[in-house]
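First comes one chain, alone, set out as structure tokens in the form predicted on its own.
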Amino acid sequence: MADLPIKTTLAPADQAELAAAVAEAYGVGSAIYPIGGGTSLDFGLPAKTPGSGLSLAGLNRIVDYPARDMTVTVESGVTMKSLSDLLAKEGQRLPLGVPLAEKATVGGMVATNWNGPMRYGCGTVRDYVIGISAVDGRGMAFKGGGRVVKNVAGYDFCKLLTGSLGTLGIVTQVTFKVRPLLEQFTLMACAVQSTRQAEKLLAALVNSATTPAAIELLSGPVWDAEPALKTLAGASGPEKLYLVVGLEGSATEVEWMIGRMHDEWCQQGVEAPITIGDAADFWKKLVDFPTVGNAPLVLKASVVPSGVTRFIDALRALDPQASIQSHAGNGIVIARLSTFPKEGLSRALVGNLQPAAALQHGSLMVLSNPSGNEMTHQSAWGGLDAPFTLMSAVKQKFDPKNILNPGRFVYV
């Protein structure tokens, strides 16, 4: 976990105390570092400006939960597991798949725009946030959206703040729309000989009679050692991968899709696909993969779905022992490298992987670099072009003195 240059940590009990703390920091130009569950502090550039931590742990109340309206409003310090448990009592869920849900908070999830494996079938954070309250860099409270699904009043601060890494405002309260709990959820898996075969299987899923909720393409030592995949036959050697799909719906629907997926895969030359017995346990490993372990470098690429296998080839060429997870239906590839690049971070990323991502109409960012070595805007976020200039102008409006998470995001 990254070390923030924090002199003291404040722990406001509510939004009013938080706003007062930020206003005081604004008055003297002192940096403020919002802290939720502390699960994503490695994300972004290392902080260098001394300042105060601002713990959101005290903002942990359930504000409103009209279950029949399929919405819930909570403060930002509520953990994702607490929210999940609350919704489950009413037969509902928020299908976002946030790692380390026992610690991760609602505010942190929104600030980092974290979208898990279920993104393919269920959407992203921005699809579920319908109301938001926050405090800007001057200590002024503001809000957008509302507590009903059809509310469209005001500026769309919900989408603006999602993924802003706490640099435009400190999120204090969020309203989500929610979904019914699943009757059944099952994972099917098969072994794949190479990225070439994987590409054919992924293309076939586009026209499949089934409707997967998640499509995961996995590679590397972490998955080779996974007990749930040990019984798979048909793949061996350094190019092997695993294709895992999540199927959800009623018991009858899932049973039919299992049979149909099995037949489709076998027709495409797959040997002995399996249904994973303990789907819940393996699913948690899929969700937690980006943040669990002690990888010296964790990367995330966003490419077109058709470019996933090519980018995996590029990663394997750089580090044959990298463990890779891709949300293949969405073009998201996450890699935990086995070693820090010998040629240095800048050459490995700027000279190699970032161009490889660009060839697939995408981009590459650093999720975690515990050493902090060679962390520049270029290596962490990619090239600085026109959109970043616009984002910097927005930042100036919300945080004139640059006291909210200074230096950690894309602004220059």
Given for the second form:
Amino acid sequence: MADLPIKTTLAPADQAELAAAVAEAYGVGSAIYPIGGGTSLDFGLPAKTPGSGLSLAGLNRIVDYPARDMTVTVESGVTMKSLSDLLAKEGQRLPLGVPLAEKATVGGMVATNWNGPMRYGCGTVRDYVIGISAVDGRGMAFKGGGRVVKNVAGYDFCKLLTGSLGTLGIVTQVTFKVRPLLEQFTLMACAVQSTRQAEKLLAALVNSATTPAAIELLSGPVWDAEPALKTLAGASGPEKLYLVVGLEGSATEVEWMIGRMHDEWCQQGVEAPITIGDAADFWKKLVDFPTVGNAPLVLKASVVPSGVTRFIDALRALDPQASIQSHAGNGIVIARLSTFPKEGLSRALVGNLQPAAALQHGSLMVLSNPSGNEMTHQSAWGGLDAPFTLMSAVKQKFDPKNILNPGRFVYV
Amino acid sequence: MRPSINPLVSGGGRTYNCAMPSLASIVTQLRQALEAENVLSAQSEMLVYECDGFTIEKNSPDIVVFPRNTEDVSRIVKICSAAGVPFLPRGAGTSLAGGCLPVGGGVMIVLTRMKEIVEINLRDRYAIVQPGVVNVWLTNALKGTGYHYAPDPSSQGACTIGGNVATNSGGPHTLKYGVTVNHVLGVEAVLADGRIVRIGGPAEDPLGLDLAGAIVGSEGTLAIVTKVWVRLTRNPQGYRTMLGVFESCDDATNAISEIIAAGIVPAALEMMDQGILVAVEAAFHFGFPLDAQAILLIEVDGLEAGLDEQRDKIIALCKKCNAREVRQAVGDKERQKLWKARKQAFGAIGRLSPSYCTQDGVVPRTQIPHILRKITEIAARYELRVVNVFHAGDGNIHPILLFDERDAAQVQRVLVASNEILNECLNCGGSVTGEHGIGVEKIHFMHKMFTGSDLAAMGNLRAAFNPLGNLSPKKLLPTAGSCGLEQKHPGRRAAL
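Follow the form predicted on its own with the form predicted together with its partner chain, if you could.
Okay, now the whole complex, with that chain kicking things off.
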């Protein structure tokens, strides 16, 4: 985990104290680094400007949970685990799949726009945040949205702040719409011979009669060693991949989908697909993959879904031992590299993987680089054609002295 | 003849500044930049453009232009920007809150000639459309592919996708599938200085801030969207469409609350009360029971394997709430007919009253029984007739206040009653608009929903995109010392 350049960490007890702390920092132009569960401090560029940490641990209240309205309002320091436990008591859930849920907080998840494997069937953070409160870089508290599921009054700060890494405002409170827990969840898996076969299967899944909640394409040593996938027959060798689909719904629906998926796969020439016995255990591994282990470099690419396998080819050419997880239905590819690129980060990313992602209409970012080596704006954020100038204009209005998480995000 | 074009002005009036370039000179520049037939400037040609579906306030633009592509829009904006005149985009003009009212006149950029579906990509589940594409055209283009574009506002036969993006449109099926913003992957837009930017695209999770998310629903005040990447949704395998018939509004609204609380997510859950039923039945002859006090139109969709189970649960919950009967639509034809009746309900109101006005408040879903009772009470107190047809599953009410605009006293009562209804929505923890937008119509509510610092933050966002404020001025946010246009007349308004 990256260290922040901080000597002290402030711990406000509520939004008013937080706003006062930011206002004071604004007065002297001193940097503030918001800290939730500390699970994503590697996210973005390493922080360099000295300043203070600002812990959200004190903002951990459940503000309102009218379960029958299917909304919940919580402060941003609440952990994802305690939120999901709370919702589960009412038979509800926020199906976002955040790793290290015991530590990860609501604020951190929203700030990093963290989305797990369930995004194919259930959508992403921005689909669930219906109200948000934050404190801007002057110490001014502001909010957007509200507590009702449909609302178009005013500008949509829920979208603007989701994924902004706390650089426009420190998120203090969030209202989510929630969903019912479903009766049954299962995972089916099959082995795949090559990326070429994988694309055929993925393209067919788009038109499947089933409605998967997750479509995961996996490859590399982490998955080769995975007990849940051990029994898979039909493929071998270094090119081997695994296709895993998550199916959820009522017992009747899931039962129907298992049969149907089995038939569809067999028609596509898949040998002996399996239903994973301990779905919950394997699911946790899928959710946690990007954040566990000691990979020297973790990357995330977002490409069009049809470009996933070609991007995986590019990754494997760079690092044949990389462990790869793709939320393939959404075009997301996450790679834990086995070694830090010998040719240097710049060559590997700017010279190789960023163009490979661009060729598939997407972009690449660094999720984690514990060494901090060669982390330039271009290597961390790439994508020169992204409208970073416009984003910087927005940043300037919300944080005129650039004190909120300075130097870590996309601004130019 | 007008001596010069309007600079930025306050309110709906006009002031003229001799330092501004003359109208004729701007027209000349625009005619050079576009083809001459794409520029209108005769006063008689402006009438159509003086308002949208919100007809209370009217103001003519000085010039109307019809760009054919993004570069045209950029050129137009640069000319307007250099001349310091206000300009704003317009789609089909079906919006209901005055989002395309040309406050201060200026140049109206009508995007209806940018109407190409640029690409449909089923493998990657997206389509690229120009802003002038009518919502239903995309639906029609996707027929037979197994995919659809989910947002389905009731005006979908006329409204454009560019307009849907501007207002973040909803529709009956947004209960399960989400509103426009949940289906927009990216936009190409022209900024207030004429720069062309692309934000997002066919891939998810673009780097940096979600500016596309901020532009959707900004009512044309942040940028002019010239291309949209929309997500396509797989068609469900099957539907069960039901009609729950209730003896009282309370029973119907309780059933809504029970269905949502039971963890069922219907694709749509709509309510019509007796007042509107009578009009809809007279127009469409569906066979609605005219003696019922309320009906619920409930649709579940998804895998065939699970639909009967969901249907049975819904029927049981309706029965528990004293439903007289729950009918199921038989076959797709009957389903389509039911939806047609619902979506065109507003067209039938002419049978009830010479004029009407609808509101677009939202309440937490458990508060629907309360707000409906409150609406009845307010209507009685002001001696008004109110009928209801709305997106019950979302808590998005559309009370329709009926009146005769020749009766000035009644008109005043409609205004006061409308305000009371919206205030009650806010008291319940809701919003004054679920899908129609703030526009100019509801600016005076913004300070009730938001604090001064909330509004200041919104002003900061606008300033980053639109620093001179000449892109669609005086919309959405109250300006200092003003609460927007004062409403004197409720006019005739449709709803979604």
